[in-house]
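In structure tokens, one chain follows: the form predicted alone.
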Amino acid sequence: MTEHEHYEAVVVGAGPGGAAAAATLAQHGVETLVLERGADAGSKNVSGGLIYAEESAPYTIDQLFPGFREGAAERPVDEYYIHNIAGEKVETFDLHDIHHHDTEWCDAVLRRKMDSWLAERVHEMTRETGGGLLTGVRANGLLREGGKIVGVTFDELDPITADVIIAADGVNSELARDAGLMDWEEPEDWFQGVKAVVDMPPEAINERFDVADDEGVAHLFSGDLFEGVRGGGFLYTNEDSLSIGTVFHLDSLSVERAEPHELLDSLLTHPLLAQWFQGEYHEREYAAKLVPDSKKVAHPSPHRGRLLLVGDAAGQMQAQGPIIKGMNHAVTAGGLAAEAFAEAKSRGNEEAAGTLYQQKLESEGVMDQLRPTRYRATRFLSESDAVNSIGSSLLDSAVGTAGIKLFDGLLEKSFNSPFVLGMIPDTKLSYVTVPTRIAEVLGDPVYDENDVEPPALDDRIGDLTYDVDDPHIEVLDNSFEASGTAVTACPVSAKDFGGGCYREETVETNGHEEKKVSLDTQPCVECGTCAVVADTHWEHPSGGKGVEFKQG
């Protein structure tokens, strides 16, 4: 057996899940090495931007890292609204109850600032137990001996062995895929999030959103402004900027051949947003990522041998209607994974850490939040074509119109019910038809003119920072039938757009014209969309290479 450098624990990824795991391990005196692919923690990370501390959670980020809210967050978010939209008619529901349900606090965050702040403290804590944090290192696979996982392999380092490996390396985790615990097979298992960070001075935020210096607000958007694609939009107030984005079911985005940047622009240019932009618009950063749908892919047994998965790597992203929570679940999972290893070690049986971790996720109620039993029990009926066809016809009828008027107050209450939202079906009826009809029947027209002009896609790509490496994606089948969906689904590509990653080309073969797909990975934002919708071989760029997000 080859001798390798060894640590008691190796944590891959310095986001909130990895930071929580590392901090908890250090508190238990465990020698811990943390490895981060970005040149700086947060430079590879994107999030919509809200982190919760739930009252029922065994771990919260501020408990593990005192001073977090003051040093790493943007604004506290106390108000939460959803806007049902039909054309220029809007009906707004107050989501105060669901937002504050089991909530100790909620803050808007930007990942570059937050993750860098966490990384400084993680490095200090882990150094005290004989480890530390290294950036610019890509974990590319698992090291096995005798068929058992014993460590991690890297692009930049020799393999390292460990008694436990905690993979917090995100939605495109190569460690989870190497272990056979995650795959890219089904578009319906994923959401795609696209986001713009938009400049706005603090005093303008305070005035236009009617908040004080230490207050913030969240707005969600659903209805007919997204070309029938299942999903919606969001807006969160930061200290001196806004996080504005869209999140769509990837299968719907693919089927509709919708282009993510155009759907984002549909939100940015809607008249409702004129009251906040007031003709001023400067985009700091454009970004995108895949988001796991925990109802389908949160792994019920997120471990294999010495490997434990936390956060997006384990599919632990809760998105149920207006409930959008991910980072808090990553923090809880990271803490529980570390706690499980510390307990297993104290019993002299480190190999039991994975089973203990799984038990803790169940006993703390995490898995039932991520994969609600009532959703699994009802989805066969609620997501059937027949039920949705009948539901759509009923909503469009006079009976449906009368019902919406009659149950106006009840509708808002249902949007605030954890029980109802825990079984909301993933259908066009839920995400498009219902909010559109609510707006048509109950909404008031918006008369403001929104004359902002978002940047063109080539300008958005050009404003990002890249350190180009060798291509990290290979198209295995360049026929349009196999890989053409990437031309529209990739957030930095578009039909008839000469730049971007994926391009449609017409070539002549044996006297016949055929549509083919070509690839240029230079402007890639590393979201992983093409790995799901096209026939590709996808992996991350080497440490510190590829795109670098300044906001996240």
Given for the second form:
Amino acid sequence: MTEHEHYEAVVVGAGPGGAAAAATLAQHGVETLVLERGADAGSKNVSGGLIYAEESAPYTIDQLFPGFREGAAERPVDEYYIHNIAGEKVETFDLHDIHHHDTEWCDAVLRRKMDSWLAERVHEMTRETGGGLLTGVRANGLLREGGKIVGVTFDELDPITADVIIAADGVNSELARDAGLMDWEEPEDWFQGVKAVVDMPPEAINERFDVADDEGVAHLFSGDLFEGVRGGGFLYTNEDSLSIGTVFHLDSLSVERAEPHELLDSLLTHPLLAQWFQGEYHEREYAAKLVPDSKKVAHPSPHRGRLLLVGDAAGQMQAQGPIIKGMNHAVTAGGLAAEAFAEAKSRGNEEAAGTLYQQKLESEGVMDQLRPTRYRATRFLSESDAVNSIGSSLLDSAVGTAGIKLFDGLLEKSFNSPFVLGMIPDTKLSYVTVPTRIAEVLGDPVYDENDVEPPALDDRIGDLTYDVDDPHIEVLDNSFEASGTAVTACPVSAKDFGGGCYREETVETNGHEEKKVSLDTQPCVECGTCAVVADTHWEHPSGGKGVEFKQG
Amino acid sequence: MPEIDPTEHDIAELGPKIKDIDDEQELEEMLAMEKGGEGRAPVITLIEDRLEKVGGEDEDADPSEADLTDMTIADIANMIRDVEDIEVLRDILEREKEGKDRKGAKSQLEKKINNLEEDDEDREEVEYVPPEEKHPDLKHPTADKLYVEGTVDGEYRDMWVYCETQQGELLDVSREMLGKTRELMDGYNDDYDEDEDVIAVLIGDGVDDLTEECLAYGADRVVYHDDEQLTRFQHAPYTEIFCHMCRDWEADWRDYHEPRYTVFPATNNGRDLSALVQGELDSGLASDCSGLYIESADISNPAKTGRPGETKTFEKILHMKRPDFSGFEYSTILCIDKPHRDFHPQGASVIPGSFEIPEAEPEPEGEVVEHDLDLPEEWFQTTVTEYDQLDEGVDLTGHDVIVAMGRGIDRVDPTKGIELGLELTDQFEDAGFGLSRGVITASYEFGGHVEQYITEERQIGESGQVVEPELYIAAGISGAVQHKVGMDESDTIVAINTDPEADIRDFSDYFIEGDLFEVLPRLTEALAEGKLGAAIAEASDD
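And the form predicted together with the partner chain, for comparison with the form predicted alone?
What follows is the whole complex; the chain from before opens it.
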């Protein structure tokens, strides 16, 4: 047997889940090593930008890291609205109740700043246990002995063994896949989010959003501005910038062959946003990420042997209707995983950590939030095509319209019910048709003119920072049938655009023409979309290589 | 009552809480409560551990009175750490012998007493037993080596540099090493008021032509062995010749035993030679170094000093820095004599590119010595029957003109596009042919005759080569920023593109809106007739 370097705990990934796990482990005196593949913690991480602290949660980020809100977050978000849009007509609902339901606080965040702040503290805490935090190291798989998981292998370091391995390595977790716990198969299991961070001086934010220095606001957008693709948009206020993005069901995005960057532009250029831009637009950063739909993929048993999955890696991303909560669940899961190991260790049975972790996720109610039983119960019926077409025609009828008018107040109320939102089916009806009808019937037109020009895709790519390495993604089948969807679905590719990752090419072989797909990983933002929609062998770049987000 | 009742808490919760309790009394009470309650073993251990820690902090046992039977061996070791009085220690030792008489405790005490006694008396040297006598059951290959005698207190001088050559030229790393060793020996001669040299060693066929160059890059003396049998690197003759040079007592220019330092390139051949030579000279080797410096070293390892507990300063030590764990850490390797055996030369191999190539001295001074030795046949039992030369790679920098092709070549036919680009390239006296990354990563199927040009080494841009020719012709390239950084320092940029909005237009001197399949043949033709300027002007006007 080869002798490997050993730690009691190895945590892979220094996002909020990994940070929470490492901090909790350190509090229990567990020798903990944290490994992060970014050149700096946060340089690989993207999120829409709201982190919640739930009253009922056993762990919150500011409990684990005192001073978090002052040091790492942007503005607290107190107000929350959703805009139902049909053409230029808009009907706005106040989502105050659902936003504040079980919410202790909610802050907008930018991940580069947040995660690097966390990493500094994690390093201090874990160093005292005999471990620490290393950046620029990519975990590439699990180390097994006699079929059992005993450690982690890396691009940059020799394998390391551990009594517990906490994989908080994000939505494209290579460890979760190596263990056979997650896969990249079904587009319907995923959302894809793209985001622009837009410059805006603090005074302008205060004035245009009618907030004070330490106040912020969130706006959601749904309706007919996204070419019928199921999903919506968001806008959050940071200290001196806005996070504006769109989130779509990946299956819908694929089928419609929609271009994510164009859908984002439809939102950015909608007249409703003119009141906030006032003709000025400077984009700091364009980013993208996959979002697991926890209703479908949150792993009910996220552990195997010594490996425990935390956060996105375990599919723990809750889409509560239009509100997406992920980081808070990652923090809770990280804390619970660490606690489970500490408890198992004090009982002298480290092997029990996984089972304990699973029990804790259930007893703390995390699992029920992530995979509501009522969604499972109603999904079959409400997502079937027949029901949807009936629903659509009903809405278009006079009766439907009267219903919307009559129930105006009730609609806003039902948007604010976590119970109803947990049942919302993933169909065009709920994402597009209903909001559109709401706006058509109830909405007031917006007359502002929005003439901002978001940058073209090649400029967005050009503005990102890359340290290009050897290709980390390989297209296994380059026929258009197998991998052509990536040309449109990839957020840094587009049809008839040669400077992106995926390009459609017509190749002449033996006299007949064939459509093929070629890949250049140079502009890759590592979102993982093509791993799902194309036939690829997908890995992350080595430590410190690839894209480096400055905002995140 | 203690603040925390342990029986009401999980073990996991208690861990962090108990850390903050410093009151012994409180802990004792908690311990009693747990024992009276569930009596969970890990909790009891947890509290006891804490008690021990809290108790240990303010209670220093008096060594002369401590009750040894109550103490663990570790406790005793801790207790005597600061005791300097031999009498007290002897007393403790006696009491331990009368008491529990633990071997571990006694050895701790005896060791401490010995150390103190040694400090008092003159330190005695460890008795030297030659390894052959000490371990008669082991093989001792060193004893069979040709020159093993005389390796104690030998005379060592100079820094020897193996200058590797290839096809009649010095490798860059050889120049780098000469520059570095020159600098090192200049410092050395100043620091130690010595007059030692940089010796360049050349072995091969036709190397006599290179002696002057070695002097120019920093050598004081070149020793070379030129023989037509030495065309290709071979282990046996190269090693034998190098070692013979190092110990050539018949040579009249040297009167020392062996070189003080040797430096080799960490190339494939250099690595082989360095290991073989250092082994034969019975010394050590620090391989793959990236930094070298000479200074003294304070060493307290008794294997090197000969006297335990003593620190000795070794002068003139070559510090050899090498990357470990893929460069995450660095180690500094020292090669130091032992009391009964010298380890010289202190040898290193150096990673190419670690040091700068120095300016060559235009009129160098120095000695050139031809090494005189008959090469016996048995050194050439291995013959090289076949060899192949790897592609040198494509260097696009330094050309007057670069013709670069982009994804515009798929407008008609990628193969034809490449052909047109190559034809244009051929019209210039000194032109290189480059590609955008988009072409290299495409799935185009190229005809066999142009396929050889579609390689990554022709890529221009951020992840490829950066070129600054006098004339850069970009055909069918849109000019993404990743490409721009590889070429926008060119003197004159001519871009050909069907899209008048293409980014490249912003940083081109001439922009020809048109299809490269029409424009390139016209440029080629114009060049053939010597009228390029006119053709560009004409095409731009179209």
